[in-house]
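Next up: a single chain in structure tokens, the form predicted alone.
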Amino acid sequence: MSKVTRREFLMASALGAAGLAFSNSVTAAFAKDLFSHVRPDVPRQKKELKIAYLCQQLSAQSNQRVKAGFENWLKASGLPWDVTVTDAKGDPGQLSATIEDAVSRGVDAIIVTFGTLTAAQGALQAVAKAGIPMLSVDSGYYPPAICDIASNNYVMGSHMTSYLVQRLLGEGKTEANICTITANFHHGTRKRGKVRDAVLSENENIKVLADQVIQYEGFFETTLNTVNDWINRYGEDIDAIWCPWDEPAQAAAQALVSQGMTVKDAFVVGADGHPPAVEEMRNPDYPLVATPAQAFELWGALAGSFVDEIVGKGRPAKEVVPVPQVDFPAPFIVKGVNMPPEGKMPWETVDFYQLFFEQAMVKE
């Protein structure tokens, strides 16, 4: 069959561009006491910074999406701020070049987002030294840093696998077969498959028929065209495929649907809660069945606001975030239970679990 790419998938579905809209009423709600380490009552010491803004790579919706809330964060806030932005498009080494700069050029605050800072300790280091406070999104926590933004990985990817068993038995399927997409090139894909590991090996009667270890560089083509051979070798012995976060996700239930598959026949768990994802599992025949949907967007304004404390009203750092890894809540979404309001971000939904716990509370 033709090859699809990644981009054409997402231009096809016309949910690109939409899905990365923020919504004007979040929006708004950053300029006002939206986080509990705000301090309206401490006046700002320095209001014009100069903040060096780093992506490993702004091209993912991830990063796109972190970006975004910054950004809508710092206008809401009226803060004149001289933030430059740079890509480093994919390469750590050159992540790591860019953090050097930013210190040479004497910046005021470093944000990272998606960064591989494993590959980054003598940056760091300079950072230490020039004594400039660093704040990370989604790279593990790595020190001089004051914190690192993110979902609980290990949470994410237990919910992720414990649902897909939870469904395999809901169907009746005691002896089930799936498929797994891994990838280890991200601390946060990483964490989601070791753990998904350990859940399976407390399910042997759930059988990994085939597993396929990809890249980000093409990830797209590499699981639609895998899931593609994987449905040529298996047929309708694959129950459901784990995929570590949305778009492979997509890739994969694309593959199914080509095939003239749905969700009937084989489902589809993902990561993210991206909402080209999302609005796709509106379809009631769509493969993709559920996501945690972390809060991109509140992480980039979180980031902005810990700027401000810290270094705009001179805040000390531990005082303003008392812990290294500060874990978003990620909302577990499943198709057709606690799909998100239409016009809402995916994770303004009820997480899954939190239903049930909502239902068994005695209501006087």
The other form holds:
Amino acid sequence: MSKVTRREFLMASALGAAGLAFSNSVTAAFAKDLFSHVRPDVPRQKKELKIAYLCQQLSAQSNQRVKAGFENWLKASGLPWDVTVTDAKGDPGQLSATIEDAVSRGVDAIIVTFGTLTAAQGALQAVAKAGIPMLSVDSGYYPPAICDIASNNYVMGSHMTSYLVQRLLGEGKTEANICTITANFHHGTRKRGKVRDAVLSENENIKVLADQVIQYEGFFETTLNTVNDWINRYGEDIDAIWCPWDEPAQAAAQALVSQGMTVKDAFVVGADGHPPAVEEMRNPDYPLVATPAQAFELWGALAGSFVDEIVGKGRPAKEVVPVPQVDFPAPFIVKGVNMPPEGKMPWETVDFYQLFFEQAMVKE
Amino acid sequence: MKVEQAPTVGKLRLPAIDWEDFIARYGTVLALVIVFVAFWVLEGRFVSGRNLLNILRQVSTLAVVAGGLTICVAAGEFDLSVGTVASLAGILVAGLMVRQEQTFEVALMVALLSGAAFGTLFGFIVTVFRVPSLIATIGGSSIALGVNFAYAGGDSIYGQMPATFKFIGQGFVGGVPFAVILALAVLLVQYLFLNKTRAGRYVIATGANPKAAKLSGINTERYRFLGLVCSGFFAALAGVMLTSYLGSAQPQGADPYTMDALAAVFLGMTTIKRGQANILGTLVGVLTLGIINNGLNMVGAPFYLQNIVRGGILIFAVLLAVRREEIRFF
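Now that the form predicted alone has been shown, please provide the structure of the form predicted together with the partner chain.
And the full complex, kicking off with our chain again.
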């Protein structure tokens, strides 16, 4: 049986899930040459475009990674785009203003990453009125955006929490105590939290000892201090800590380690599959045990390719992206089971579908 | 003012206690004690040695930045950039070690100098061009954030950092977090500077009544300048401590310190030396904030109570001081 590579699997899944109507050349270029930076032999219509690339919170790893994916794709494609990057530094009002500024500048396309578009209704109306194609990345879908590219956060929240439940049961803890960190400022972390609560409501053997809602500002220190406080209050009664993404998960793990606890005492689940977190997971005692790995770099590249198809080549938006929400699969990484090979991106790991498929089907 | 008659024991006359003055002077300290006892009653583990050290550890970074801000406010100036300057120093120290592979000593020096440089810049703008420090430091805060993003691209910095550096925020000496010892040492130096040196007394005189200080021959511009430099320098030191504590540099990790440090300084101005920014008062303010944060977590209070209680206490304490005309802002 020929093995399907991680990248090919992600590509196929993303395209299938969204029902994308890519042309063969774009699909091939995307899959083959995304990060090679060299593609001199592909004939391109090199239309000069003015692109507004607007970030909600550039200091977040997720924002950085999507931007890196976009920039690498652009470099590889050799397109002469004039890209202006702005950062709203977490302020929804500022994001709204930068969208309006982009409209005033008369850009050819707008890409919004991790935006709070619910708080940008006026600016979105201006975009619609100006007829400027706009794509969003992990912002939730809001018209007039052509689409939003992200992982399915409901699925991720379910993966994380179900795994937490299963691991506790696997450890023989039929009655268990957990603490949770909640982040509601971003639609993705908010959805994961809601699904977490739904899953836990079906598992009443697990008691939530404490919950802390965090804001982005100072989140690492807030989480570190809060988990230290919890450890002092509940001690070894804590069996697990649920975190909305990897950086708070690292803070929680650091608090556990600093108080002499290992993964055997309490474990942590996070989300995103950020490389620093995944590197820490290679340590067997490190409490962070699981994280769905989002393909941030691929989202940035995909956003670029959509703009190229729709604005650069003039293809109808509906033909390129028939559905408003492009859900990228996020392979679930579990320590000791499917850690990605060193030097590979976390989302390049072999996911559970493939693991189970091989277990079931491959016979020597 | 109500003065009770001095009680006598035999022929010995004890000094009279002005209870009203005592309450006014130490009311904030009493409130801190009451809050402490309340949390103790509600949750016994609150007073465990481990948790008390935990509280001290958690407030140590804030204490350093608030101590520096105290000197600035004592000189009659405001510094609203301490959070972003601390964030910048935190990013620089980590970036220089991890990305530029510089030694800990070089990285530390550059990070601390960055804070002092911002303080010097603000001092220059405020004293030479007579721009109010409130405005200069708001603008400067934005510049510090810009430099931060220009250096690291807005990215967090993870990676292997030297053990010496990690020891600052994560090490222990005889069971006590080194960060606590460092913070106490810094507060002691700041206290001695303000109270036992001529320069410190001139700083206080400048802040208390700049016209009178000038007429007395004090170079008030110099001490306002010095206050801003101290504020920037200690903010940078706090940024270094925070990065060591977190084990990574977060681009805006120290930004919340601006509000927390101001709250601690204002709380401190309501006690010990009322109406005047003072290090012991600031320490009371820092401990109050830390105990409230920790105590509410320990008793399992809803997360939003931390903000409400913190804000409420700050407003109430300053309101009392303003009503007694101990603090005047504008």
